[in-house]
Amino acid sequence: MAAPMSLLVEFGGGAELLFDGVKKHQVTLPCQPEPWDIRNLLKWIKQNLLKERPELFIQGDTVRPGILVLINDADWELMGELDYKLQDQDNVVFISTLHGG
């Protein structure tokens, strides 16, 4: 069983508006049978942090196009995207690149 895990989850570029305007969230993920990955983290964020308009953040089981995801300051595309296995004390940042006009 995977131990509880502490992460810093950050939102920027306007994405924080979907989370009551809070940019930084220190979160503790509960124990679960399989290791935590980004796919599971997104479900957890949707259930526990997201306050409004989930369609602006989640599309299917991933983030919507236009949201940049960084894991410890590296593009998640280099880390395995949804399959990246989270480590204790990871820093996961979601930055919206979508801007109204």
Second form
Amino acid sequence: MAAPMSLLVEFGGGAELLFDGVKKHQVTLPCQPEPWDIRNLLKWIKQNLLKERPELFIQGDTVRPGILVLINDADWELMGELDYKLQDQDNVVFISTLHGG
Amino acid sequence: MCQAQEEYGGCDQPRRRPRVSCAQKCMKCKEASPVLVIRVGDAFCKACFREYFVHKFRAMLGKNRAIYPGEKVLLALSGGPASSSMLRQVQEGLSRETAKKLRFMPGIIYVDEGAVCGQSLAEREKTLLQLETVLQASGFPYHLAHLEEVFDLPSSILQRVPHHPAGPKDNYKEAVEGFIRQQRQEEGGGPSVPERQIQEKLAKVSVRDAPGMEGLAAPEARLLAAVRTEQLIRLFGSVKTLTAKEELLQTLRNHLILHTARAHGYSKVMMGDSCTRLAVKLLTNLSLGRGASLAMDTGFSDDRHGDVVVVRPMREYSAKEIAFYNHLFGVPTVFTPALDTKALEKASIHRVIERFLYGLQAEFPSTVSTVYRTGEKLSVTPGDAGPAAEPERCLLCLCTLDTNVEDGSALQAILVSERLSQQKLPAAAPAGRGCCLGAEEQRGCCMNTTAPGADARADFLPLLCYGCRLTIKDTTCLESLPLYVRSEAERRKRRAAMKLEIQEFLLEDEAVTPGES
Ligand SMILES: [Zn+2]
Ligand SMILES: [Zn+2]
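I have the form predicted alone already, so could you send the form predicted in complex with the partner chain?
Next comes the full complex, this chain leading.
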């Protein structure tokens, strides 16, 4: 049983537009039988934070190509990507690189 | 295995916790833990990434010897990640120790496009305020331009101004030495602080002087601005497709930046196109038929305007590198809505290509760099053979006209099928591109040769490259184009007519000599 945990979830590069324009979200994830990982977090974000056009953020069970994920200021590619096990007080940042410049 | 190295300092590192690839070390220093993966599998720590990033910028400018010491360089800032990161690189470069220091005089331009991106006046002012904070913090002179100002541009913006004949191209080294000598002479007074103050004052003055909406205090100015905004909205409203809108916006923005550069004596313009962006641009250009200007549109340096050269020093950075740099080193960006923010996925060719590329990139990490390197191999043909051989240039984008092509090209095929479809079905949209109203029964369609305004259109199209033709074909109301475009078209038409008249005499001469026919 995973205890409830508190995370700082951030959106940038225009991705915040899909979240009412709010960049920083202090969220509390509820208890659940299996441990929280990024895969579950994305599902939770889709159900609880995403305000519109989910296809612009999520594709299948992962983020849409062109959206970068940072876990505690490090590339999620170094952290196991979807399988990364979240810990209390983690900071997860999503940055859209679509049509930037 | 995982302890932080002393020299990088604990605070520089992200919070350390056991992670999957903990055993992996930074590929450069082989000591610190990596924070990001660039290219295919190259993991860098924060300190090495920063060094790599900063070095790449200087190397790019050094390798190309693009900018001369003391040269005035205009940085085109959009507030987006790539150009904001470019500004930071220039700041870093100018503040370096002498040997590695960049030695040019930067200024910044921001073009407010709020009117065509659906921003209200209040929203535009808010964005401008955010940007001014960034601009002022840079300490460089800056110019705020509004897209509305395109209606006041002179038609000379569409004419190529030749390089100064005594260009310092061949004696870069001399220019550097001369500059250093001059700097040493000036060093006695240490004028750096007052110099900066003057620069700041100049920036303020130039902002006040700018035509358009700067003097918002005066009611006439406000009124004029409102009229211009109306005109601009009407112009973009008359463009049928998002693809054409994006092309038109790019063209007008470039003209405005070029004008500002000329008016204030900048001989270089720096654009912040990243390699990801250029790869999208490259494929978009190909699919729009802008193949002829491909190398110029995406290369490091672009001299189609002659006197003002556009350089793209960010073209070897991926969007990911830029996003990470900005995030890790606190580079401020200002998000401004684009024409198509939140538009449908398939609303324009630009968006379709972007999605296609990013999708491929996700599975094949070298996609973008492969596309980008392909583009690099397309070199510009040596255009400046001599003043006598000055080629015809597209009215709008000033690329060398690609439309005088031999039989069998795609353009020829399209032109032929257009002609055929016009003959048989006068009211049908030529070559499948919808007419202005989209319905077959609309006989008064602008594309129809019998409609009023069709003559103007028929005169206009031959002056354009293939890509710009597509844009103009999707623009239903040519009258809403800014005056400088229409008057330059008029001028070229007159000149062509004159040439034709003269040619008749020349041809008679030629006919005397024995020919094939
Ligand atoms: Zn390192
Ligand atoms: Zn063109």
